[in-house]
Amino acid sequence: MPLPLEKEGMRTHCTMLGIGHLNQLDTYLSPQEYTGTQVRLLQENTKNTKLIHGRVTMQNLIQANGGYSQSRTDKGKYMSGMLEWQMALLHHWHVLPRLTLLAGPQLGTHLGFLYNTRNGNNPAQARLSADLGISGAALYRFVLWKKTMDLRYQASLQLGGLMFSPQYGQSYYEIFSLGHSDHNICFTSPFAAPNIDQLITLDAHLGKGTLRIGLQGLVRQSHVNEIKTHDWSFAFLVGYVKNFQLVLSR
C-alpha cells in the first residue's frame, strides 16, 4: 500500500505468495476439528484517489486458497477452496510525519468450496456469502541499515451481510432438485458470523524494486441453521511491490 498523498494518480500492484496453518470446523459434514495446511495467493491493488480532496485511499484484495487437513483420528480428511475479493475506500490521517492511520467501508464476498472424503451422503458444502464491514490500517516508514521500510498493520471485520447455508440434515438435493428451500439465505452478523481479518506487512525498497513480506490471519466463522463452521488460518506471505504513477494529459 503507497503512503496516501505521496503523489496524484499513485498505484501499487502486490502479489504474494503464503503457506500455512488450517483449522476447520462444519458440523454438516462432521462434529470433528480438521488441522492441516493451507497455500495463499494474494493480489493487492490500491491507488490514491480524488475523493474528500484526495484523502482516500481505494484498495482492492483478491484472495485464493486451497487447503488439505485431516481429523485427530487421521480417518477423514477435508479438501478446500475459496476465492475471495475485499474492495475498502480508506480515508487517511497524517498524525504523525511518519505515521498515517486509516479506516472505511468494505465490501467482500465469498465463493468456495469443503470437501469431505470419507462421508457417502452429503460429502461436500458450498461456501457463498456477501458482507459489508469496516477496515482500518495503520502505516509507518523508517529508515533501517540506510534503507526505507514501510511497516503496516490491517484489520478488517464483518458488520453484516448473506450467506447459503442448508439446514443441518437438510441435503444439497432437496434444495436443488426438489426445490425444497428452508431458510438457507441467512443473515449475518458479528455475533452470527464473526469475519475478522488481520494483515502485517513490511516492505523493503531494494534499488528500483520492493520485497514484501507479510503475516496474515484469517477468522471465517458462522452458527445459522444449526450448523456451526469456522476456518482459522495463519500464513507466512512473501512478495513483490510493483509501484507506478498514472499520467494523464489536462
Second form
Amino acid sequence: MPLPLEKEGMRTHCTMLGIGHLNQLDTYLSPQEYTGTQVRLLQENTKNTKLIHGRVTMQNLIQANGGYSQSRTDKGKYMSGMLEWQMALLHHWHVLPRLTLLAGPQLGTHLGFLYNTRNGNNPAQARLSADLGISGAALYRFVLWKKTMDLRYQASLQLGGLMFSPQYGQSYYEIFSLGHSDHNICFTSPFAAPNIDQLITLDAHLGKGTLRIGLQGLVRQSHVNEIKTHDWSFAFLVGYVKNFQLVLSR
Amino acid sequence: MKKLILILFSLLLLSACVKEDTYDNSTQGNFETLWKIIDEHYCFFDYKHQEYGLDWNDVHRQYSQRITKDMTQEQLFEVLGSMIRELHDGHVNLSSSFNLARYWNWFEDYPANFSDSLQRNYLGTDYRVTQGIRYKILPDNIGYVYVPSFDYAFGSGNLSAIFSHLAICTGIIIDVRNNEGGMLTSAQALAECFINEKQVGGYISHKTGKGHADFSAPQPIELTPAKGMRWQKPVVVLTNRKTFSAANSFTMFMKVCPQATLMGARTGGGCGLPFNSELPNGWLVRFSASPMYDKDMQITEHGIDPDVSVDISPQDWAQGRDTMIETAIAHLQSLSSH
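Form predicted in complex with the partner chain, following the form predicted on its own:
Up next: the whole complex, starting with the chain shown before.
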C-alpha cells in the first residue's frame, strides 16, 4: 500500500516472485488429493484515488501461477496454471497513529486449467470464473533497526459470482464438440465456492528502495454440479516495491 | 464496521473446506474406493440390470467377503479385476504396473473374422496410407479403405485425398474390423463424408449426479456434411466383433447414410464414453460414463447387427480368401450393374 494513503497521485508498484506448497482436488479427474509445488508471479499496483475525499485506495493484483503436483503414490500427476486479476477499492480508517484499517469491495476474474497426465476422456478441467467479494486489510508502521517497516495483513473473501463447470459426468467432447450445455455456468456463493485469500507482507524501506517479503495463502474451492474442487496453496514471496508520486497538472 | 467484521467471520466459519471423503491405501480402502467410483459414475446400471440382472450392491456383498488385510497386491488385483468384470463392459479396466484387468468376452467368445494375412492378399504392399488409413483400388474397380483405428485426427484434406483417389470406383468398402476405437470426432468426421444434409447420427446423455438413474435428457449428435469431398456412390461397412467403441459409433452413424450397407458380424459395442479415475494405491480405473444411443434411441452397448451377416468361412480361410471382402465386392458390383 502506498503511504501516506491520503496523498493524491501516490502510487506503488510491486512485483513479487514466490514458491510454495500446493494441495489440489478435483473429483472430475480423481477423488484423490494431489500435493506439490507452485511458483507464483504477483504484480500489485495501488494508487490513491479522489473517491470519498481521498480515502479510497485502488488495488490491482495480477497473479500468474504454475503448479505441479502428484498423488500420494506418485503415479498420478497434475499440471496446473492460473491467471488472475483482482481489483479492490479500499476505504481506509486511521484507528491509531501507526495503525490503518482498510476495507472495500473486490472484483476478481480467474482463468486457468488443471491437467491430469494419464486420464483419457476427462484429462483436464478448465477454470473460468468471475466474482465479487470483500477485502479487508490492516497496515502497521513501525521502526526496527532504525529502518521504517510496514506490516500488512490482508484477507479477501469471495461473496458471489459465476463459474464454468462441466455437469457431473459430462465430457468436454459433449460441451465443445457437440455444443451441448447443461448448467455449465454456475452461480457461486461462499457456500458453493468458499474462496479466501490471505496475504501478509513486510516492507523494509532501505535507502531509496523498498524490499517486500510476504506469505500468501490462497484457498480456492468449489462444489457445483456435484463436482468438488480445491486448490489450497501457500507461498513465500519476495519482491521489490517502487513508490512514486504522479505530478498532477491542475 | 463491527457488523461488517461479524458478517465476514460468520461467512468464514460457514465456509467449510471442500474435501472428498476418501478411503485409506489399504486393501479394504482400495476395494471400497473402486466400488464407490463405479457406483457413483458408471452409466449402464439400469440397462445391465434389465439385460442380465446386475445388482451392484449385491456385487459389493459378494466381493467384500474376499478382501482380507494381509492379501498381496496381486491377490487384491485379482479380486478387484473379477469385480469389475461383473459389469460385462469392454470399457471398464483396472490397470496396475503389472497387469490390466479387462472384460474381453465381447470378442474373445466369437470368431475373429479378420486376418491381416488374408487382408494382405487384397491390400498388397502398394496401398496408400494417410492418418493410419490404408486405401487402394481393387482389381474389380472397388475401392478398399481400411481404418484400423480412430486414434488419429482425420482432417478434411486427408479424407478428400482418399475419396479423390477412389472417385473412379463404382463403390467402396470401409473396413472397420478390429478397429477398437479412438476419437469420436474422427469417427464423426469420416461418417460426415457420406451425407449431404444434416442428420442425427445418435444421441448422448451424461450423469447429473451420483444416483444410478441421474441422467440428463439425451441430446442429438448431429452429423454435418463434410466440407471436402463427399462419397455419393454405394458403400459397404465391414464389421466384426472387434469393432468397438468409436468404431461402434462410426457404424451407428453410418446407419443413417442411405447408400451404406453394414456387412459382416455384429459389432463389439461399447457405447459408453469412458472416463478415468484412480484408487488410493495409484491403480487407474476406466469406466463408461456417458451413454450413447442410436438414431432410434437404442443403446448399442452390446453391439450393432449388420444388414448382411457374413463370416469368413473355413474353406475361404484355407484358400486365402476373405469371405467378407469378397461378399462386399459382389454386393457393390450387383448394385452397380442395376
